[in-house]
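Below you'll find only one chain, the form predicted on its own, shown as structure tokens.
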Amino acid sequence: MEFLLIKDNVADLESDSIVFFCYEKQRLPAAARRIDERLGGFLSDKIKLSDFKGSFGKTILVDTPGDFSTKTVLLLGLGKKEDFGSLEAFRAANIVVGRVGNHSSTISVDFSNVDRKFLKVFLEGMACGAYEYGKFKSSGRKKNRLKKVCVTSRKISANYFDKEAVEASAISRGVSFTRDLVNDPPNILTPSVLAEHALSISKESEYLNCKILDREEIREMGMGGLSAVSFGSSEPPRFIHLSYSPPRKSSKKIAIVGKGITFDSGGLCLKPADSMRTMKMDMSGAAVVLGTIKALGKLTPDVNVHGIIPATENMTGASAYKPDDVVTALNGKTIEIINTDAEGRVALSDALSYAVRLGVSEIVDLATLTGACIVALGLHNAGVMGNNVNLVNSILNSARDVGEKMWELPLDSELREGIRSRIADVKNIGGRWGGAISAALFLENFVSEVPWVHIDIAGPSYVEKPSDWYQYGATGFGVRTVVNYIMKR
């Protein structure tokens, strides 16, 4: 998608659609009033006949006469100005694409009454709103028509716009790539294919490198957690290490770790059939890591980044790992398996231990780890937990900057007792209560003293009930937060 800054009056531009924004209790923007005059007051008449008062998400859509320079005019309410933030900017952009994107190849947006600090998030939203997944439709993808977004504002300089547009383009491409991976069916996106995608990404930039371990190498390395989870599947596991090295030398070294369970049957603790559906999305954390690294290759921040993914299926084959098994993680800690459906944390134990060996200064992991997090926070918020308050706050602030909803949960020390094992160092599941927290407490055993944050994205990574700002399927949630966090280090 092409982004352009136009200094001309939006009312004079030729485009398929023109978009205006209006806050509650504020009059129409000046350019919208000029167009209304040219329409003979038709826009204002339609506003009077509707319940439009500038409430967030409310729209007025007007088809213009044949001799007009644009086919449609869209007026979108932004709610109260004091309540407008990055979340609303991202959603507003998605609403715009949803209303006029299917019949517009070029959209002109009057940004004159919106703070320029929301520009990048808005552009990301426009690109994300145009995303489509239809590769397995026999008729092919619908091919959203939107190709060009023209932003008009005299308050935005060309240099500022170009910088924000470049970042928005790279990030939105990373988000789209992440969504494609998560949307791909599990018979297509196997651990081996996920590793091939990582190798392909590493060839996009001279600053990227990729190392892949196969089943035997994983076993020889001492990754007992990932090995155990993979035993029940005929698909071989892969351990993926995709790294970014900046063009300018830097001592900063960050690891982002993503859970890569490409399909989760629950193993011998088999999920019910309905719960097994959509379990292709159990590698969303891994997809976020790949999408993030893909974006960083274009953005070239001054920090070393290691993307680490333990990739496997969790199946029920004859060699599947069992309740009561004891496995040894890469850092030497032993894990008693209580439930084979708590497999993501078992595989992540090796990935986190590997990150510690790299000598990184910070670790961020993302995982569709627990249904308990959905019970606690619903489908729209990710749970954030960690051992370092400054790092936790950095992640939460980054999420707020880009409009992704995250909420901190406590690493409650009283729950540690629940994951202590009588025969091993730790159990892979605790009691009934606080399941999202006890899962994070389990992961804490494998990060040593390194500052670490765990982001449970089980809720917001996949949408089964689409909204005005998220289509059905994968959302790419997490890429924008993590990229923003890294760019600010």
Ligand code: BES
Given for the second form:
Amino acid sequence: MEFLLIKDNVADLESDSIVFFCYEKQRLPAAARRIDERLGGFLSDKIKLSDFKGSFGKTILVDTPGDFSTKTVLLLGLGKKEDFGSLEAFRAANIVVGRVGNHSSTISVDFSNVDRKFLKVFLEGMACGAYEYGKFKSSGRKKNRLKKVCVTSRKISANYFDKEAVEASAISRGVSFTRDLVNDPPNILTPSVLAEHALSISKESEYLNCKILDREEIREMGMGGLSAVSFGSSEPPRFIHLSYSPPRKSSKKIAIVGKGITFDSGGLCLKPADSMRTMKMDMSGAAVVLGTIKALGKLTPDVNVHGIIPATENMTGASAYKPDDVVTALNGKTIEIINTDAEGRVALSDALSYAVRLGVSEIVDLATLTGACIVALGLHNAGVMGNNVNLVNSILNSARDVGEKMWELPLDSELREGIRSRIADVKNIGGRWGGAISAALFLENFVSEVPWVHIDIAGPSYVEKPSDWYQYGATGFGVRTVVNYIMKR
Ligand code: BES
Ligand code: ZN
Ligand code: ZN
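What about the form predicted together with this ligand, after the form predicted on its own?
All chains and molecules follow, beginning with the one already shown.
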């Protein structure tokens, strides 16, 4: 998608649609009033006839009369001005694409009444809104035609616009890439194919490098957790290490770790059919790591970033790992398997230990780890837990900046008792309550003293009930937060 800043009057532009915003209890922007006058009040008539009051997400879409160069004008309510933030900016952009993207390839957006600090998130929202996953439709037809977004605002300089537009493009390409990986069906996107994707990303930029371990190497290295989870599958596992090193030398070194279960059947503790559906999305954390590093290759921030992914299926084959098994993770800790469906944490134990070995100064992990996190927070918020208050707060702030919803859950030490094992160092599940927290407490065993934050993205990674601002399928949730976080380091 192409983004342009236009200095001309919005009404003089050659575009298929013009978009205006209106806050609750505020007048239409001046440019909209001018067009309305010029076209004999066609817009104000429509507003009078409808109950449009500018509340958030309400739209009026009108065909322009006569031979006016633009086909349609869209008016979008932004709600109360004081409530308008990044979340609303991102959603507004998605709504715009939803309303005009099917009939417009070029649109002009009057941004004069929106704070320029929301420009980047808005552009990200435009690109994300235009995303389509059409690979497996034999018709090959796409619903969305939007290619070019022209923004007008006197308050935005060319320099500011270009910087934001370039970043928004890199970030939204990362998000689309993440969504493609998650949407890909599990017979196509196997662990080895995921690794191939990591390898091809590494070839996009001289600052990226990729190392992949196969089944033998994973075992030899001592990754007993990832190995165990992979035993039930005939698809070989992969351990993926995709790293970014900046053009200018930097001593900062961060690890981002993503759960890469390309399909979670539950293993021998088999999931019921209804819960198994959508479990191709159990590699969303891994996809966020790859989408983020893809974007970093373009954005070139001054920090070393190590993307680490344990990738495997969780299946029920003859050699599958079993309840009562004891396995040894890369850091030497032993894990008693109680439930084979709590596989993500078992695979992540090795990935986190590996990150510690790299000598990073902080670890961020993303995982579709628990249904319990969805029970606690619902589908729209990720759960955030960690061993370092500053790191947790930085992630929460980065999420708020880009309009991704995350909420902190306590790493309550009273739940530690639940994952204590009689025969090994730790059990892979805890008691009945607080499952998202028990899972995080389990992970804590593998991060040593390194500042670490865990983001449980089980809820927001995948949408089954679409809305005006969420399409069906993968969301790419997490990429924008983590990129923003890294850019601020
Ligand atoms: N991949 C699931 C968690 C999940 C559930 C993600 C729903 C997205 C949507 C995870 O591996 C799992 O199965 N967790 C179990 C843990 C339980 C066995 C302690 C769960 O949440 O039920
Ligand atoms: Zn599971
Ligand atoms: Zn899982």
